[in-house]
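Okay, so here's just one chain, in structure tokens, the form predicted on its own.
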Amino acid sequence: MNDMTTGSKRLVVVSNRLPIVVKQLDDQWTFTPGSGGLVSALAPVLRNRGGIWIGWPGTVDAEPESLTELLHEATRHSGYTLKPVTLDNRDKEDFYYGFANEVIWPLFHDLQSHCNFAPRYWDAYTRVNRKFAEVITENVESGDFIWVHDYHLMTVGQELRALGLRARTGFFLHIPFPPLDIYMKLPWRFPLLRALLEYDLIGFQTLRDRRNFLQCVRLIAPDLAVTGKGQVITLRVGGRELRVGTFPIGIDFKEFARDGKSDEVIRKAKHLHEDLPGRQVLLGVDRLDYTKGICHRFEAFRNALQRFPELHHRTTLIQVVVPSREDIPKYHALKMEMERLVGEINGQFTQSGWVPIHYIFRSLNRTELLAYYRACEIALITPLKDGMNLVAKEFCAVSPEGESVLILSEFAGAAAQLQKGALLVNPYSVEEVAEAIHRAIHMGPGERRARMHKLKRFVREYDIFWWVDAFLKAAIAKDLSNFPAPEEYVPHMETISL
């Protein structure tokens, strides 16, 4: 990790979760560390700086002395300090399950179908963002930055301008941004966008949102003025300045590439396959949710079957799925379905010695994860949307190199970066999955080299520590030209004969 310097005293990290996991065992509160991309990247540049991380301990039964130990007791060797916000039932149904969740979550994945539109949904929203701003004005100092993340806090940028700060505030959302026409349908869609021109940088996955950011802009702010064609433009809007910028998050790359080396995964990942003798096994590895894709995947496969026989006995697919708020209604009908047509596929296609799918419901830890990227030969990744789709990036640091062939849906973040690599595909197109799929595995080891070299070199390059570099550098930057042309994408069908 490059030493960042922002010019402020301190990094002020703001998000929904903090990165700890509080629980209750036996009637003592307890903690476990946090863990994944954004812990391991923003950890070490508030260990050297100095700084403090903001948000929900996700509990809303923990009395505050109790929490006040428990976050003093995680931070103790740190070297930066948390600071919770505090929710209620109501915070925790109307803002986290109900707008974040029945709303923009659907919304911005280009469901709305899925949305929910009570209005008690938009007034927690901007209670809960304001709570977030009244901890960050209670801890903040002259100088700090602040950085908010996600689609959870969208608004604390207006409500710390309310509150009277002038501190320097960026932007991350992590989630895709919608096109202008499903944008629309949001009943409160011009007060979002104006709290979102509050922040001083806003960024985006990839150039598309960015652009499909600014089309909605130019409803409210006829007289926007945009300046530059890089990686980060400025924009001028009602006689402000602030920046917005595309910045593809990564993973620890060299963590990855390296413990997927290790003895105890190399071990477990020749037990899979020593379970699945003479077959390419496909794998998919999803948190249960409907913008994942996983029904039209399995249907995918199960076209893949009936016209191409011989793939019986050559290949297995696995699908993990992790758990994800299966007490709610829609989850629920969504995992029953899955686990239908998994019985469907397979009572249809099952032979002595072979069974198509494999389906795991449940959360895998780490050892066990890297062993499925290494022993299998095929990654079916294909999100009807997505922001980024980390899972795709860990794959390709993980698998060996002349072995693995990702198959990914265009409509991920991920193909933006990884469309010369990558066989990208219309996860709604059963037939084309299908024949993604047959192509896969029939490819030869010098065609997957060649596209796995050029996969492992972008997802090294752009790593979780180049995405924090750049978005700081971005925020204090006085000359953007420096900024190359961030990736733009190309639709599949004029990269699929590479």
The other form holds:
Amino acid sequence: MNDMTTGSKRLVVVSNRLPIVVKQLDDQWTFTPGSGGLVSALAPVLRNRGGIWIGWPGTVDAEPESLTELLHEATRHSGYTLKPVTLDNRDKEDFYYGFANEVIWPLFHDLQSHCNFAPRYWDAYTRVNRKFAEVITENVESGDFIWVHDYHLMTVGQELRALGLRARTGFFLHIPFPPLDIYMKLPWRFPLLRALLEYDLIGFQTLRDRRNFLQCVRLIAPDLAVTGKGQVITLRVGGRELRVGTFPIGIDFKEFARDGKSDEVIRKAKHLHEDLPGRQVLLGVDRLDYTKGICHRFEAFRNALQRFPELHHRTTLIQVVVPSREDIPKYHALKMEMERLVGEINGQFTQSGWVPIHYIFRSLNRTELLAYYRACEIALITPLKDGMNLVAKEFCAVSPEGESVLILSEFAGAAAQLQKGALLVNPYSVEEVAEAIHRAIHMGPGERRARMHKLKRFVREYDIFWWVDAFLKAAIAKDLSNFPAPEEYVPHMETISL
Ligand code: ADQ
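Output block for the form predicted together with adenosine-5'-diphosphate-glucose, input the form predicted on its own:
Then the entire complex follows, led off by the chain already shown.
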């Protein structure tokens, strides 16, 4: 039990979306509590300490009063309450689709050419962050700890201070923090950094992100003083003191490992593989997103089939893409490009009895997803940049030891923890990824077992419960020297002779 659960102080979780599934049948709204790693990790803390979860329910039409009632009904037995922040259509367009998804998302994934820096987006961002802060202030009690999540809500801490709230606040960024040169392209770079510095604790996924953030802060705050060098450090800036830490997010390992061995998953996995006899199956599972490197991956697979003809008939790539943000033109264009590439590569290589790429564009239920993790020998996870990438960890938890290999982008946050077991690749290099595919397919069971053993150990040890615990402890611990520095990935240098 963590320190935060032994006291009497409540936890207030704030995220863009509430952890619920909203459905409208005829004229009736239904709200059911959500599932997923973050909810299951935070639920026990919220239940033990009492607490609330504040966020947008995802609708712009429902009346606020009936909404509160329905949310109350949906969480009657969950042990905590949900409080909605109501957004209108303009907020949804300019804050959610605009600033969050056309500015911060691409910029923080180093894809500045995808950004649309429309001035009205920043106004919407600060307006909506203020709305969140107002709902927090209406619901907070003295002594509460407020934990704000992710890139949609970076200025909430500052808005809370402006409203006179003195409660302690923490913020966790689930996506990467970009390097100085890229961050500096943001027209609102200074006010955004200043706003972030109003939190009492800021958490990043990796040391890489924390270092990038510190470089940016140094630029606007020459008086910055840093103490400590472990997992959590202290900054003194502009007369204030705050903590900054690295907390690589994990998964509920035990649950994934257990469910991955259920009869239903085993049956389904066997069934999937029966359709692909004698093949080593490569698996990609991603939300539809240009940061996930899906088109680069298809090109790498094409390169592998061109250079290593012995792979024909011996391997198949199953690519699962979960629909996401499809109404944004960039995402729609990506879908078109992926489908064009799949058609082209399959047209180029398909022979009687063998289709190289199986492409699935839909959301899978949990049993299906676990069956794919279990059935496929090689996970091909090659995002161009990723805060962490939980698919990589879920694959390790479910896949049988001794049979599977993880090929992982060195630009996924997960690379820092998983570097000793995975085959790390630069996702931009089609040749390097093709060689890793070749190597994985030829890897013997001994090496597979040794690598997967290390991977499972890391994913088990640093699970989602460890993550919640570490963040909440970092908020209150007196002595920060007990937080050891996490692993870091540094690309291996080749010896160059000039
Ligand atoms: P995401 O970008 O969404 O998360 P990721 O970490 O891979 O990326 O999480 C995806 C989740 O969706 C996984 O838990 C997975 O099980 C689920 N999922 C994937 N395919 C599915 C399918 N076909 N059907 C149903 N569910 C599916 C952001 C950041 C990441 C960071 C997480 C958590 O971009 O870098 O790891 O937050 O902090």
